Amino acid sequence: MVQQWCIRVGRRQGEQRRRALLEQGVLDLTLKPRKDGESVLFPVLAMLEGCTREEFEAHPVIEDLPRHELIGGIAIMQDRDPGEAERLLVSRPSIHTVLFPESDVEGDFRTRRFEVLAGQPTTRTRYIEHGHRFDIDLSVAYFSGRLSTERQRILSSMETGECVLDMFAGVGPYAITLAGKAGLVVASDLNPGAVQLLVRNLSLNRTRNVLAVLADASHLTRVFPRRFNRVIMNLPLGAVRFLPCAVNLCLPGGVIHCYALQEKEGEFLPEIEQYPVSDVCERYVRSYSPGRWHAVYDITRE
């Protein structure tokens, strides 16, 4: 047994907090979390607020696997190495395919091209997040599980019965998550393949208060005269240019969550503050690449 600093979390919040600690890079992966009554104890690498010292069992030695992102049964490798892909496939029974991205996210439909390095020749998989199931085709619509904690943060900040607009819905991770509290979610996307998968996922999760819409986000003010309590703008490479539409569709006192990739703190604040907003809170979401990170601006409409 090894002594280490730890965070104590209620069992119901365990998975959400584990993901958050993992994304922050403070979860001690060499030690096994353990249950203690109605709590889960997570070992952490530094003394954080509320930490205590507890004893933990060490994990067995973890095989040094190549860098990858796991989405359902698909692993996306950062390096094109078929030999390492085969090793990764053998090491993780849950993986059925290993891919390498041949392109960045590109085009109006925000898709990527992939090469199959190992396993089944497919880009389709099923992904599970906080009890929701999503059918995904990575060549048809962009998807990342790395915003799971962010989706839960927004869900926890919502009031029951809100009217929500998801301007770039993709296969529906935000729309279906927020539907748990919302009265209505309008989920829009320009990509027909993404909307087809969104409709499939609404059925898969028996979600009945989400309206799927195939539309260009810049035209939504012509489609919906109603205003929304909350607007999601998860288009990191271009959401800011759609702010005029989002502001027009958001009720006074409502909140717009605008995601962006940026190289310096507050990079988009001058542009955002040109609009009628009463408050802006900038949050770090995750690292994206050296010198660049994923941020969200929580904007309160004036």
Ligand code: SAM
Given for the second form:
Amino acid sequence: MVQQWCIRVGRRQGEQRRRALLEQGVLDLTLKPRKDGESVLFPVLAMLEGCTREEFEAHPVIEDLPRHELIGGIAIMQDRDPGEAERLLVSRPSIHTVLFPESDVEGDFRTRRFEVLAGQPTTRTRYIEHGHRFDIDLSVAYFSGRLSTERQRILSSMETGECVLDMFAGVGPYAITLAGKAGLVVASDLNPGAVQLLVRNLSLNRTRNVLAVLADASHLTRVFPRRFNRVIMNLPLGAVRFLPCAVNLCLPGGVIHCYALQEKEGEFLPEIEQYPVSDVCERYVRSYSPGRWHAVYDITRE
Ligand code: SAM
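Having gone through the form predicted alone, I am curious about the other one (the form predicted in complex with this ligand); can you provide its structure?
Time for the whole complex; same chain goes first.
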């Protein structure tokens, strides 16, 4: 407990007075206000009129850690700073490795190269999303937890028993999430390392209604008949060129979720509207870089 100057206010006026103290810049933000009977006690930085000295509990100190993205037990730092990486490593027991990306997301497999800055020399970890477990290896196959809300949005828009095609499945975050409601999910990817992890993740989550396929998405029309109620196209830099294939595989009235990285609203609408579609709804998903964002086009097949 810490002693500080204190303003005593009736509970009903508490919020109004707190805002006023905040605006005046006199509220001591390092300490927790507290209740005392019908009053609220606010710690203040100056000896204001009517002040008394009281004891307050300090807010926990928020550590000033270097900027990083956390994926399971791996922290990815934005700066190549081994000293800061060590500090990050010891800050949380759940972090086993700190990485620095040596490249952007690149190539057909959409992976990055990493340097290990601290901790165990690995790019493999386990990530948990809405109760599902995923073994991932960031240098072998693409993975991002940033689309978890988007996966839940699609899950909640689905009817039970749907037949779903995930054309660019990676290690299976969409496929395994949507399998919870689907009758069958066909999950395909070009990257053998991703498909291996996908199969491992199916077994980790005891998912029994996903068919894992190693294939180029453009070949899928030769293998499968048109039978899917929903098609997921999460290849933001190139999905649109696979639209002819997705449209052929989607049942009339079915929905195609086509992700795109774009710089202006409706950038891909003219291209999409060349296909037999009855409705297109464009949504903002997340920011990517200044002036560029991930969008999803929810396309209803005619
Ligand atoms: N859907 C996964 C996710 O959300 O984590 C992975 C998305 S990642 C952006 C795109 C994936 O598409 C990669 O795993 C890559 O290997 C795969 N890919 C790229 N070109 C492909 C193609 N022509 N056919 C099938 N898969 C492809």
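Rigid core here is just the name for the largest C-alpha set that superposes within 1.5 Å across the two forms. Owing to the predicted nature of the structure, the values given are computational and were not obtained by experimental measurement. Positions refer to the first chain, counted from 1.
- Taking the rigid core as fixed, one finds a CA shift for Arg18 of 2 Å or more between the two forms.
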